[in-house]
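We begin with a single chain expressed as structure tokens, specifically the form predicted alone.
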Amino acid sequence: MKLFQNKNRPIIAHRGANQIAPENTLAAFELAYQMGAEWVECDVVLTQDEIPVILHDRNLLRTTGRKANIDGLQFEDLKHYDAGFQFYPNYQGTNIPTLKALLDLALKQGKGINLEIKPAKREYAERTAEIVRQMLRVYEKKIPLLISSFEFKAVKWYAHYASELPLGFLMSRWDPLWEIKISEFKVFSIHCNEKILNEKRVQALKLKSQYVLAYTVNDLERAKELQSFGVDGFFSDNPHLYQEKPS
């Protein structure tokens, strides 16, 4: 799988176009695709009744204004939660989307998704991975998909049970054992906090994966510097960060 068809736009829209539409909603993802992003990144978590939905935080207070944990709610409960309240009035009443709804959107647009498996609790990691995998079977040959997670158990589950899906290894802090960890399975891409990257580290990472990606990059000059180190692409809140290929 080729990650970027258009190298002039090496952007994965972080939670969609979340600066102008509510994060991790269909509105944000559709807008990101319309703005030229080939890929969006999102977080997948299970409700109490094990419906995979798109949400970053376990608690819904930040994104809906209501204090409740996603793993304590049935899917039907989510109809009463407004994911667009911070963008009033344009996105008032925006729903928390299901994974299926996003997959259908990507299929319609012909675009890709980086799915970050985000279990509400660590002990849910493998179960979350399994249920998401069941849903992906219908779509995996139709749209580009990339699986990643900070929960290493979820990544290992995919490496063992769904090895045909490309996997991304994430690092928020530099892990001196990263090479040992990824030696257990084939890594398609390595996703790093941009703050921990320098040229030496990028070159070491590129020896072990097809792509090195940096998050979350919203400054064009920093993006150009990272690209000079060899970084292949960027997670950004701004799908228009690259209007032209950086020199």
Ligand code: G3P
The other form holds:
Amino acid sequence: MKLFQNKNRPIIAHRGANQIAPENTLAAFELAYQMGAEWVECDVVLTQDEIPVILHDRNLLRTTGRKANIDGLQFEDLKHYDAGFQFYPNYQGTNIPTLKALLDLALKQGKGINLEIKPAKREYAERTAEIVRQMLRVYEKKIPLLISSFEFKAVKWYAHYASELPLGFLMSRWDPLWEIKISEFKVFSIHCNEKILNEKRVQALKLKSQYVLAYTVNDLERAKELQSFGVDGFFSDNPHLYQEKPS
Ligand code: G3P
Ligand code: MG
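Previous: the form predicted alone; requested now: the form predicted in complex with the named molecule:
The next block holds the full complex; its first chain is the one shown before.
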């Protein structure tokens, strides 16, 4: 799979266009696609009754203003939570979307999704991976998909049971064992916190992976510096990052 068709705009919209619409909502994803992003990144978690939904934090307080853990709620309960809370009064009443709704949107738009599997608890990693995979089956030949997770058990689950799906290895802190870890499976891409990257590290990563991506980059100067090291693309809160005029 070729990650970016337009290599002049190597952007994956982080949680959608989350600066102008509530993060991880259909509105934010739709805007990101409209703004030209070929990919959106989303965080996928299960409700208590195992419905995959798009949400970053285990607790809903920050994004909805109401305290509750997602793994303690039934899907039906989510209608009482307003994902538009941070953009009040605009986007008031916005739903926490299901993964299925995002897949349908990407299918309609002909665009890609990076699904970051974010189990509510470490012990749910494999179950979350499995349930999400079941949902992906009818979409995976129709839209570009890229799987990643901070939970190594979820990554390994995909490597073992769904090796046909492109897989990204995530690193928030530099892991001296990264090379040993990824030697266990075929990685499509390595996704790193931009703060841990320098030229030497990027070069080392590039020897092992077709694509090296950095998150979260909202500064064009920094994006260009990382590109000069060999970074291929960026998770950004701003889908228009590459349309900004250099200062
Ligand atoms: O997947 C890249 C990035 O989203 C990882 O960090 O915390 O924003 O999910 P986070
Ligand atoms: Mg994420």
